[in-house]
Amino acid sequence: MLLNRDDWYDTSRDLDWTFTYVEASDAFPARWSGVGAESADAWQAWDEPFRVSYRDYVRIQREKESGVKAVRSAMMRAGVYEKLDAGHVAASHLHMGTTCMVEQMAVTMQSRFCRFAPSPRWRNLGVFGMLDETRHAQLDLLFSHDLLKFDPRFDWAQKAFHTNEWGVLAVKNFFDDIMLSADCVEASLAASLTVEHGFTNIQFVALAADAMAAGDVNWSNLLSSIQTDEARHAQVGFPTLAVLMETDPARAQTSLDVAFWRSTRLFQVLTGPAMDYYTPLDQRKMSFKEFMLEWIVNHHERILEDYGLKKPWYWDQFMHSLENGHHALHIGTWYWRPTLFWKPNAGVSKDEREWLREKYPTWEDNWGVMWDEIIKNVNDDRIQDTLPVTLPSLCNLTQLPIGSAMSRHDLEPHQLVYKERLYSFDSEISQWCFEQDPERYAGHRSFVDRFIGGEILPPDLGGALAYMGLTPDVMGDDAYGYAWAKDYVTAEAG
């Protein structure tokens, strides 16, 4: 007689035992498990809402793999890549170079859940999460390898995290912290609940829709297939939050507030430019702000309300940053384009500019006037005046440029001295995050810190490019060769 899954499922995942040779605290040290004031009984109540057996998991994943393989084979035969818009291609370069190795880092995080999570049910679910993340990293590498013959930039899917490229360092800084250095409890709140259950919707749902509209069926299918896994193992954050709300709600509030802001800043550079500037105008589904409001802001507000938490104290500043931050990062990355491994699209033709004004009422005052100067220099054949001669000042928390969190009118300094070292931040919020656990962040050296410290030789832009591993074949430049700027010459002549 075969039993139904519900008859044996709880027994199969609740395999635990009483230690006799060591103390439980030695087998599951708090620095790895994250267990604080809560009792062991509190974690026994931990229960994931997504119930899956190994047999069902393998069956479902096999079906997914078959679907991805079929689409991949068909699209490669059809020669779709050669027909894609240059701006859209830039978005795929940016995504692959900054997320592939993050998926591999997540394998380590999930393996830590398998070993040190304070609940046997959580440890069981970590096995599936570890398999998921392995699949994601391998899919990214496979996709990129297929396209390597068209563009050497796809090599950065596996190369990026082995370089010192400044944008990649910012990504590594964040995910090293929340995946590799955090205990299980904090990782589940910061990585699983905040990033995977929230912000990856932008990266894997929004970009998948934009990719489909751009005709890149292969990449859209890849992103969608990965997101179906994220939706499952991202669930571990909810039961973890439920336990903390019973035992240590202050810890839950702080952990989520820090993770939400740091995630916001990172995705402002990873996804904001791709959605609002790189995606061809007639193929855009939503603006970055609209997607954030619908998929992230409303979602996060519901979580906070459902679990009895407050909005972060910085909520008004966050909303202000939502209107400005990714625009600041976009103009900054375009200006420092030689330091990138992709070709950013300026995205400010006259039609695109009208769309930006419609979506962001303050865009013209904040950013349009700056682009006007760039446009004038381009049309006057002074490209050298649109290129950097030095490096930007970077935030010691986010590793992103100072002045890129809010509008161009919000440039007041945010600094503090900790153990005789001066730390600078891109906002009051980033400084607050640092102050919650200064030992955690103290000593981290930004790219500029390394430059000033004499690690980059010769101490000029050329030396910096060599230090970042940027060679002429992948060094960034304008995606369309500045053709968009001629739009303004034609208008003025008319």
Contents of the next structure:
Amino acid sequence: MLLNRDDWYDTSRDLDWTFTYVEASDAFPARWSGVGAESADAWQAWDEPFRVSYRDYVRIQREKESGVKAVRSAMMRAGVYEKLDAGHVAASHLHMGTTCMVEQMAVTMQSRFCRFAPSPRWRNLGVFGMLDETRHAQLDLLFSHDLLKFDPRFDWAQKAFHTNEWGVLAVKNFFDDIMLSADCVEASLAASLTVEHGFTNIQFVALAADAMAAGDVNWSNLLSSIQTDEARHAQVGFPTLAVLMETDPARAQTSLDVAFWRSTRLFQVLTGPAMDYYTPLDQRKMSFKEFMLEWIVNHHERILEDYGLKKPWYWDQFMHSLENGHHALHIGTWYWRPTLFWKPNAGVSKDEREWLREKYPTWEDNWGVMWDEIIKNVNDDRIQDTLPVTLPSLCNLTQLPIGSAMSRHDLEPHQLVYKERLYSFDSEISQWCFEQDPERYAGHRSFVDRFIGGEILPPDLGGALAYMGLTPDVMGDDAYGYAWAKDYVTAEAG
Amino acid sequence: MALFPITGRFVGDFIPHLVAVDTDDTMADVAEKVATLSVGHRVPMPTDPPGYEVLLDDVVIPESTVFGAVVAEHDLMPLQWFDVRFRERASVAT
Ligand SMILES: [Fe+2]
Ligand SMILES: [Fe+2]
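Can you swap the form predicted alone for the form predicted together with its partner chain?
Every chain and every other molecule in the complex is listed next, the one we just looked at coming first.
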């Protein structure tokens, strides 16, 4: 008689060894597992809600794969890509270049769970997570490879993380920290619970909806298929948090507070501009802020409450950043557009501006006035005055430009000296994150540090672009060749 | 005479820049180097430009002061934050 899954599941996932020839602490070093000997027993209570067997897993994944494949071939045949809006296409370049390799990094993280997680149940689930992430990286590569003949920017799905492009360095810095360098407990709080369970909804739900509205069925479908895996394997964060609340609640609070802020900052650049500026106006579903409030903020608050944690001390500043950070990153990335591998849409035509004002009441005073100066230069044929000649200052925690966390009215210095080096931060919050564990962040050299250290030659913007690996065929420029600025010429003449 | 990198913010702009200042530069030179990256790019030039002033920790540094002397006096490190703004004329006007 064939056993039902429930008959054998608990026995199989609890399979473990009692060590006799080596110390448990040698087989599962605390710096890999994240668990000291004193709390090892508590982790036996770790329990996962997904009762999945390998047989079930393969069957379901196979169905998902054939679904993605069917859409892919239908869309390629229909020539859908060639008809897409240029602003929308930029969002897919940005996503592929910055996300594909993060999926691959997640394979390594999951494989660490498979080997070093402090519970056999978690190690078992890590196997499925590892297979999921392999699928995601491969899907991104396949999708990008199909479209390479239309645009060399899709090469960046594979290439980006082998360059020193500044935005890629910021993404890499964060995931190196929480996926590649973190122990299992830290990775599961920061990467699984905060990023995969929370923030990826912006990329994989919101962006998928925008992509569908823009007619990019293939990409939308790929994002949704990936999201079904994320929603499952991200669950390992919850039992981890539950055990940590028993053994070390202070660590749980700090880890989540740091990860939540760093994720916020990263998604302000990865998704904020794409949602509020690149996506064509008539296809926008929600503003970035609305989406964050509904899908991320409420959700995070609920988790904190359910597990008995406090809101981060910086909550008010975070809410203020939601109003501003991605607008800063948008005007900044557009202005420094030769440093991008995608073509950003300025997204400030009169209609778009009306929408921005409605969604963000402080937008005109915080951002509109600066765009007015840019618009004047564009319409007076002074494009060179809308292009960068030097680097912005960068934050030594987020690696993002200083000034991109809040508005110009809030900008003030946040600098500290640690071991005879001056570190700069984009906010009080980023400085606080650094102070929680300086050795974790100190020593890393930002793009600016490398520039003044003489690693980037010649030491000018041209040298910096070459160092970033940006070639003329992919270098960023205005997505619509400044056509949107014409709105303002007519108005002034009339 | 040596180049010294600073974090230069023009008040009103949203972003500070990496600016290479020379230790022989006067504050007027420093102001010009920082302002030129923002004014006319994202910050409008006023119709009657009042000139610029440089501040360290919210204190205006006299225009003729040489940058190297400021570095020595405050023992500054590379990437020190400086503010530059349009000269405030309120006191002159009254
Ligand atoms: Fe993934
Ligand atoms: Fe994942």
